[in-house]
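Take a look at this single chain in structure tokens; it is the form predicted on its own.
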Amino acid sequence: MEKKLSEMGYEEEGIVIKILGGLRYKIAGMGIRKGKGIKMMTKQPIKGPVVVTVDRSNTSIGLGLADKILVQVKK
């Protein structure tokens, strides 16, 4: 099932399948790119950032960026 990264639940895991809006170079430095495994760790309330794990490293991403990352969620 496909979801935006911002829609993923706590501890949910998946594979990045698409990065919208030409942002892939901006977030590549965070280790987030197509084909990478990603896990939702925490979400902050009221449009705050999300914290994800990529390659055993935690990264904080603004909700606007998280809306532009599509993930194939593991069942």
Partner chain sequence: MGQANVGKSAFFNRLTGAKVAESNYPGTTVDFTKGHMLFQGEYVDLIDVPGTFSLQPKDKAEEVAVKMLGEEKEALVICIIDASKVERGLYLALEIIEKGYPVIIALNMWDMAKSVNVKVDTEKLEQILGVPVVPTVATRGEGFKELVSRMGQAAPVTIEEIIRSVGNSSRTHH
Contents of the next structure:
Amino acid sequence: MEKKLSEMGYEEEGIVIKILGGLRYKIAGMGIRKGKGIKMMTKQPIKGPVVVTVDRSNTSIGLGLADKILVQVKK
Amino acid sequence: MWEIAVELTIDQRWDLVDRIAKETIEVGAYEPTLRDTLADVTVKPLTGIPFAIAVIYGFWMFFSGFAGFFTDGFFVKIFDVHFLPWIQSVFPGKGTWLYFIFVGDPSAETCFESFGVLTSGLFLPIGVVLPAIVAFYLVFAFLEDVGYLPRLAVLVDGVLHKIGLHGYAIIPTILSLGCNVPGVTACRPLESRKQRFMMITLLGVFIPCAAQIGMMEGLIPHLIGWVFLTLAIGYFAVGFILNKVWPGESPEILMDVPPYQKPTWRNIGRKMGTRTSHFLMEAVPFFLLGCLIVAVMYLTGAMDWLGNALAPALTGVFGVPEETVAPLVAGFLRKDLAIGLLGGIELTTWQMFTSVVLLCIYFPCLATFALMLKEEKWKEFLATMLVLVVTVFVFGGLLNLIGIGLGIA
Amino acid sequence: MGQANVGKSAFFNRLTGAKVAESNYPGTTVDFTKGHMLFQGEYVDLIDVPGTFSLQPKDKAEEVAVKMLGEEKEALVICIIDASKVERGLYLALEIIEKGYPVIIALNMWDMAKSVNVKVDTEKLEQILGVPVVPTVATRGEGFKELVSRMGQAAPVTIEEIIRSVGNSSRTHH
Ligand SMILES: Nc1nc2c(ncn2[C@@H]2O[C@H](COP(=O)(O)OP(=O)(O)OP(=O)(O)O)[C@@H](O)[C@H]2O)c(=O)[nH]1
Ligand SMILES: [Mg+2]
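Form predicted on its own done, so how does the form predicted in complex with its partner chain look?
Everything in the complex follows now, all chains and molecules, and the chain you saw is the first one.
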């Protein structure tokens, strides 16, 4: 199933399939890119950021930015 | 910038990385350890938020306990019981201007009240501020080393988002609670000009440094919570307004969260060392100079003249006596000294509270002021100064009105 | 050069005896610092820069690092990679190699990588990239002798060569 990163639930895992706009240049160096496995670690209340795990590193991403990342979620 | 021709696109480069990684990296099975569990627990909101509150509370308890222990239990005794009576009796020429400058008020019973270069000028930095600095950086260096700060940033992101900043802003804010100078430089990792401008302004106006906090702890431990609350309200209120009126973007947080590390004592010790010696070398001369200037201004009548000139603003708008002009002057050199000098003035509790808040916000210290000039564009710098002046009058006026309204001014 | 929080400042302090702040959060260093280190019998300049995830800076601190690289065209670059996060470190290293700089790679935090059970075949990595690769632990000074002694071997390589050698090594492998 395809979802925005911001819509993924706790502990859900998936593969990044698309990163919209200029964001992909910004996060390329952080290891988040098309085809990469990604896991949701936490989500914060009051529209706080998500924290995801990619290649053993944790990255915190604002919710609006997470909207721009599309993920194929594993069932 | 470069002439070399062959460059890959992002995807090509990542493909190459993946191919290299496949040949050279082997990721073995790995059981999560205590470190990972802690990392998890302290960043998930349900457990992380109570944990963060506990950390901040613990930080404060350690800070006030440590500083209080050394200041009240040790330095106050040495300075007030032994040093002050001794220097008051051995310094020659009681009643002369030289005596007034170096020893101050001959009838003073504490070094808070004497105002002399060798009495208040030595006691305040060494007896009151030094323990506070040591206490602050001991805990702070530990938190930095362990790697707690990025997690705190994640947890407070939502709140700071409401005023156009994001969680990373907590790092410059906490750094500023130590000293505004590294706090202001630490704004650079914020992505947009708008965020950096807002942050530098908020830090310069509302965040007192460890030296000031230590001085408050020594002088008005019972009021310090109210001072913090007032400053925090100001931080968010002014942040909210700036976010609405200042043009520019407010990008969201995008930050690496590194794993926890065992703190290394060598590193913590080194940081403590550099920060403490920096304080002793930079601050003590300014304390002495500040006391000297204040004493000279009293002797020449300049202080009285200035007090009279500013009386309409001081008593009229802020409701504090005109004697507070001396701390205001000293505050241009060192704000902690300024707060310390309040100790020698007759003030009601409410006036003391108002004066401390005003001293915190009316001017960033000289070093921060100079740094703002460097980090900000002219337009931004002027705006920062405007915010500062407006805040002083609005806050000072409001506090006075509230005091009058409650009948406690 | 290196990404955020990989131990660049710890490296710099070790090599020059300076006291730049090291902390466990990204963005500790926001400005460059110059120092001197002994290399092949003479003192040379060493510059500590803020961390940057790529050569497309996303904030003012990263800008300082990228600008410094652009200005120091003659520089030898010590590329510091977190050994437990090699992939993304290599991404930046490749970018720097593409610009034609002579590079030596330090796989720092070797101890951390070990503790999370990530193994890196440094010899093979060296073969593929054609630049020296040295495992280090900056906080304890491990691997620094080797690093300094091999700095002289850093030479520019081209991306085509790297692409070719990955191809070769994967063919012999399977
Ligand atoms: N376990 C381990 N920790 C290390 C090593 N090298 C550095 N550290 C720690 O990693 C953290 C980051 O080190 P820094 O030297 O500040 O990293 P930096 O690359 O300069 O970081 P920025 O300036 O923020 O980009 C510190 O807490 C260091 O003590 C290492 O080899 N092993
Ligand atoms: Mg650094």
